[in-house]
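Single chain ahead, by itself, as structure tokens, in the form predicted on its own.
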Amino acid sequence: MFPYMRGASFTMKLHCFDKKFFNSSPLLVPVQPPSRTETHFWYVLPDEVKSEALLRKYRELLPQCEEKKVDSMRGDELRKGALLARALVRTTIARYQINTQVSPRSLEFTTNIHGKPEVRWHHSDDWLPPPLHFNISHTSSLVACGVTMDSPIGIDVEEKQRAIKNNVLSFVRRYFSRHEVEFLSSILDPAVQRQEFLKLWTLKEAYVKALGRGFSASPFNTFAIRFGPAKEGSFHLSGNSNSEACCKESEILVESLDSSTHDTSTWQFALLELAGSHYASICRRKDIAPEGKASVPMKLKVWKTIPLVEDKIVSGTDSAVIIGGLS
């Protein structure tokens, strides 16, 4: 999401809650939590959610303070997006808490010091909270949630045809690294240049969100995204045996340009095209491999969903095409 658009979007503040639990939540299909090397990615297209009755069900999943935040948005589109984002997060996380019977409404959230949302779990003597991490991103036409276990995660989505008010090169000279400026300047076709800029933007956003520090603490010109040759066997899409045809692009690396930052080699990326209309980037920490062995590639499972109505695994289909990464 571009800086000049932040004021027009909603900030997802999930730290509030009430004590009135929602005990009659609709049935959610249980999902096995992702393994240490796996990432789950869920997305919903707002235009496909047309039922007013369903939108009312989503409102019933929210505590009163979150309902007020949704109602405070200006315009029907922003209110609907805010509602869908909150409903997607709550229904997605609730799927993984089968044994504890956590309902979507009973979930409580907090934020870290930089504002990144996190689940607030209640510890007990006979139950330890799961090491679940999530992140959310949205445009007016797509809302997404990524989930991992034992690994921080950041995601970002953008429309492929998103209007860009600024001249691309003027914009990247201000915000991006010299390497990225040179890369984009070498592309003479304006349409191709614009698409490559959007891909880079989503990757950089996902990385900063995975760090959990925010744009101000991790300026985009303090690190560079680089594309390298794809490693053989570096791609793995869960749920579809035809995924190999989608996975012929590049490895994605991040390089720190600020010596004070931490080791960038511990992160891995995935870059996708969703529904033929959006770019999506995922950044997560690599699973630590035994000494002397290569790091384990990221496994990815993607669902297209309408919460409380239907879920469809779209990994390896035209609805979730891998462009690069996963190594």
Second form
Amino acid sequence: MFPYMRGASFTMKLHCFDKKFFNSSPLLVPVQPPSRTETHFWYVLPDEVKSEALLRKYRELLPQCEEKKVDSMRGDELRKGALLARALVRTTIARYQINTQVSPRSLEFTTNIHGKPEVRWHHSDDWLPPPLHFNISHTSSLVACGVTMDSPIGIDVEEKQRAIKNNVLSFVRRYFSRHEVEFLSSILDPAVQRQEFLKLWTLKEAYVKALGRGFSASPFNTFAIRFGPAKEGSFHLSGNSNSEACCKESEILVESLDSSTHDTSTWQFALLELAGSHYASICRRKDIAPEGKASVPMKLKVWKTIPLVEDKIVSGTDSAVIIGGLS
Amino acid sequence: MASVTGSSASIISSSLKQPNQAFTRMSTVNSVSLSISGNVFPSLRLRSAPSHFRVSCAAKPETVDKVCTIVRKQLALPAESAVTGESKFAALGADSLDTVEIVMGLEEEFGISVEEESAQTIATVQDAADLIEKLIEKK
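Switching conditions: you have the form predicted on its own, so give me the form predicted together with the partner chain.
Everything in the complex follows now, all chains and molecules, and the chain you saw is the first one.
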């Protein structure tokens, strides 16, 4: 229906053809839902949303209980971030036009038994909702939503320059696995060590959120994220511990250290640098082809968006640089 | 008679120590990330139920103050921003990394060890202070 231009960035400002959408959301460009092998990733930069009128429009998309939660945040910036997160997830899912009844305002959300949010579709006799999954993460300066078809998904974003108040090694000794402690201890430059810590943190968070069972079901020291060898043909940085320790495009693997889990080989990760300023991690299940052959690599599509205003595909540009995984 | 009384006392005190056993686990870390989903999680209602255990052992004001200080420092809150026992971590803008850093700061400040299951139950400053005093008492 709407062709994509992969790898190129362009701005789409199309008026929505649907009258129903026009009334509730003047500029919401429909998008094809992700295929089983695709992952969609949408992000908003709060600093780019300045219009009070636009923020009011976002408010209009929310049911009362969500609005109350937004208003319970302390301070204008936190309220704005919370509002953008709700507006992002509602507009994103509505774009996929799962059925004609769906609009950003009409979507209902619920949680699974562990508290992970999910869409509450209205079933009917002749309609089965598609298995669309999503996950949200935000910092004060970036709000993101990942979407998959038929796979649990977890995402996490952090500012690259985020300060860690505790000593990094003390922190990881307390909370991470032994392998990860060894990995980070081997990095001598404190600035690089902090960045590698943040990358690991986002990957671990994304995994736990994909599992959807809560932090205590998967304590961080019960699994280890490992970086596998770089794939043939990918750019490999020097092994010097003072330089980037995580090879571009190297495989990211998770290893379970306790007996309770879960087939860790079925999880797939991507690590990105967004807008030059943030790390973003995505975790989802690999799509095992029906013939049982080796899984297809994750295809990632990234949009930078201002909901109801504009969208820009940024995958393949400097705004969304893949720094790990996706093999 | 004395032994019967003794055993019922120990049953009561052990259930006081573990009020959360019966309740569904709810991740504090995830609740920080998920709290803006706008849903009232069933387990949040359950979580407030143990408060009648806490009424009789609410934390000292000094403990609450120390927690407030650590929280302010971690979240770099402006001086005007009010932080009290009722303040919710999520509402103050603590994300999952902040929450774990705060718990670690509390462990170091008070010389205690907070297990993940207990950390999950902390939603407000008061929750943290109460848990701290409970853990100090156990030492």
